[in-house]
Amino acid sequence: MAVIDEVKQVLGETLQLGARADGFSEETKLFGAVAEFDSMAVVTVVTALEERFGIYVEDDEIEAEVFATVGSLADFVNQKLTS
């Protein structure tokens, strides 16, 4: 499964979006656009991504740009996986 598909799955599960997450694309805006994706949800999503991908996200890596779109979040995960 591609990273972006797993990221969409994590978003769907943690934000309880159901099938809505299946329709997300790389350009789908997240923070400020998906009502369920607020500042508290960021922590939940980061924790779920850490568990799913076996990565660790430092506090100073949590920036608005990372959570701007599904694609930017998937790119961030890819970078963590290759570093």
Second form
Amino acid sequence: MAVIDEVKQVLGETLQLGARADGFSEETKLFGAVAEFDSMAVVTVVTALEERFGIYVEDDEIEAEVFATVGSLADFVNQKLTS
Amino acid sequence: MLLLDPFGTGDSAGSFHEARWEIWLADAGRGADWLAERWPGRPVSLWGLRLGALLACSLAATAPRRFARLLLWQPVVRGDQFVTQFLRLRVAAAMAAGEKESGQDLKARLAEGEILEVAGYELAPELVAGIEALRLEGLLAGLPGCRVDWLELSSPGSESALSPASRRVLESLPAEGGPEVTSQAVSGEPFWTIQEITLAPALLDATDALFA
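Right, and the form predicted together with the partner chain of this protein, after the form predicted on its own?
Every component of the complex follows; first up is the chain already shown.
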């Protein structure tokens, strides 16, 4: 599964979005746009991504830009996987 | 079954800022005593979810042969990582407010004795220190002969497997002289992170089967 699809799956599960997450594209806006995506959700998503991909996220990487869109979040994960 | 609200949480007495790991441990021990008095001769098993699993193992480790059986649901394996993840709630809330805080700064403030508010909880440095010191691996290794059933949830649609961190703990346990561990991943959603009441039927079925 492509990273972006896995990210969409994690978002759908952790935010309880059901089928809405299937319609997400790279450009879909998240933080500040999806009502369920509050600060609590950010933490849940980060923890789920860490466990799913075996990556470790530093606190100073938890920035609004990372969570701006589905694409920016997938880019972040990709960058973690290759670093 | 006796279900405890730890001191400072739920319907129990105390405020969260007064909660200490040692109090939770002593209270869990009192709960086990109460069960043993009420049903003399019957074995008492301990059951914990997430940090509660560490509490169950901590209690068992205080009296290695007292509890014949432990049931761990998605145990937290390292207390320090749990604290880091919990502090992130505040880091993320600051991000949402357009500010910036770091977990390291928050830890430094705790180390200076400050009580921090995180997601509505008044978190005391003493409680954090108690939790940070916990390692599931070491606690389990000190439970010779104890039957431990370890259950985890895997997201529906993905392959059912224990998390890498859990596998590492299980692989580190001594082949002899340690606990007798069974482990299993079942499909379900992490209900403790979800605001709405959510069930994990496969987890309940697997638990039923273990205690049938």
